[in-house]
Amino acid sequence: MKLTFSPSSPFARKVRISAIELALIDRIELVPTTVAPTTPNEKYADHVNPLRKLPALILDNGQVLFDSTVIIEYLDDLAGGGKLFPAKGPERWQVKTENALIQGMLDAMLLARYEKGVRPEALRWPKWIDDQWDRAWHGLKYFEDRPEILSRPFDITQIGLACLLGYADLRFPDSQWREAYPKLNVFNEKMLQRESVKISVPK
């Protein structure tokens, strides 16, 4: 299997951490790939992901899976199932909902990052940046207010949160999320002790 990725992509990092935790990383070849707004990668769009997004998992038979959640569910199934996502019942849907929230928070952060760092300064929309960041900020409060999520057995929600907080540190170093959300800060420090999280810190 081959995984298209960038070291700075929180979505690709989620897959890498999951693959390590599921003991599948040795079966995956990491393929550094560059995609960027306004810079079409036509080869990638035509042969891997039409949306030009990372990551994508190319299976040995040529089938391509995306996005990160689909890839991780595939890997979880490959590893026997029920390891990162609960196998069934209300818990499964709760965890999938939490994962969807984290995906949305990451999307919002990415949009804020593009607006601030990629769009020409004269065309930037400060209220748009503030609105996107506010969505992510409220998501952080959601998890801060639910410490039971942070302390339960290791799962995809905790992986996603670690990647989200790492991305916040990378792209929004002045956000002061640690001061605002001390429980998330303690959680993050604990997660950074896991080898899979430590070795994949974004650059």
Contents of the next structure:
2 protein chains.
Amino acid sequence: MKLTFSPSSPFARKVRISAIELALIDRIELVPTTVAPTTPNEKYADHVNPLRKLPALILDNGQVLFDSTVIIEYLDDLAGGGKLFPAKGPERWQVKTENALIQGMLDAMLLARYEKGVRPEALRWPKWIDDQWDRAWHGLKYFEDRPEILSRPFDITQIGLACLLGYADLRFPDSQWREAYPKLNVFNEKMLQRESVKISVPK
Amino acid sequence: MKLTFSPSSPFARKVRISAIELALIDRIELVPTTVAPTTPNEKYADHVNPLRKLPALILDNGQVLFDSTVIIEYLDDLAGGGKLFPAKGPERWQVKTENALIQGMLDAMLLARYEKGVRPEALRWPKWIDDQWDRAWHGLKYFEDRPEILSRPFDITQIGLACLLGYADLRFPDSQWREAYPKLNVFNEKMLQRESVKISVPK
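Now that the form predicted on its own has been shown, please provide the structure of the form predicted in complex with another copy of the chain.
The next block holds the full complex; its first chain is the one shown before.
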């Protein structure tokens, strides 16, 4: 299988960590890929993902899967099922909701970054950045207020949170999330001791 | 169960149509809810969804589920499973990828709309609108080029496409998608004969 990949994409990092944890990483070739808003990439749009987003998983029979959540659910199934997402019951819907929240927080952080770093300076709207950042910030509070999530056995929520906090450090080094959310800080330090998380920290 | 809802939200419409098709709509109270970018809504952020997005499903025990994909998967499971999403096999991952594509196309269309209708006029960036619209447009091509998707038994992809085309008509009435994608036009006309789709067309 091939995975379109960039080390700075938190979504691609989620898949990489998941594949390592599911012992499937040796079956996946990481294909370095560059995508960016307002930069055309017809080949990728026509043959991989019309949304021009990372990551996509290209199976050996040519089938293309995305987004990162679909890919990780597929890999979890390939590894026997119920490993990173609970297979059933109320826990399943809780974890899937947490995962959707983290995906939305990452989307919001990427929009804030595009506003600050891609859009021409004269066209930037501080209120938009504040609005997007506020969504991510409220999301961090959701997890800080639910420490039982942070101490569960390793799952997709914890992988997603590690990737999100790594992305915050990479792109918003002044956010001071550690001071505002001390339980997330302890959680993050614990995650960084895990090999899959440690080797994938974006630089 | 309660569903936070707005008739103009294509994501909320997806859930409503799914609930009708799964014969679960009588168990769901639609709660009219207004959210908008750059408009604070602390109560919704703190008690329903930190992302301040629609829809969210509030279960009778108080558990809150989102986003629309998670809610529809939950309802599908509640109705016995395998009805709107295939339960297993390559079809499952194909349909989940199509659903992720439609979600991303809707996100792109909403971003184009916020740029045109919410952001102060002096700060608008036409290249951003073009970029977002281009993602949705390539996504439409994906489905136009795969007519087997349009003629399958009713599923979540077809629900999503009907909602997306309805949203295009509502917010981008000059897009001329019908002329560019004639197979999607025939598909859309067929969908509009279905009661669940017909009664939920946004005005």
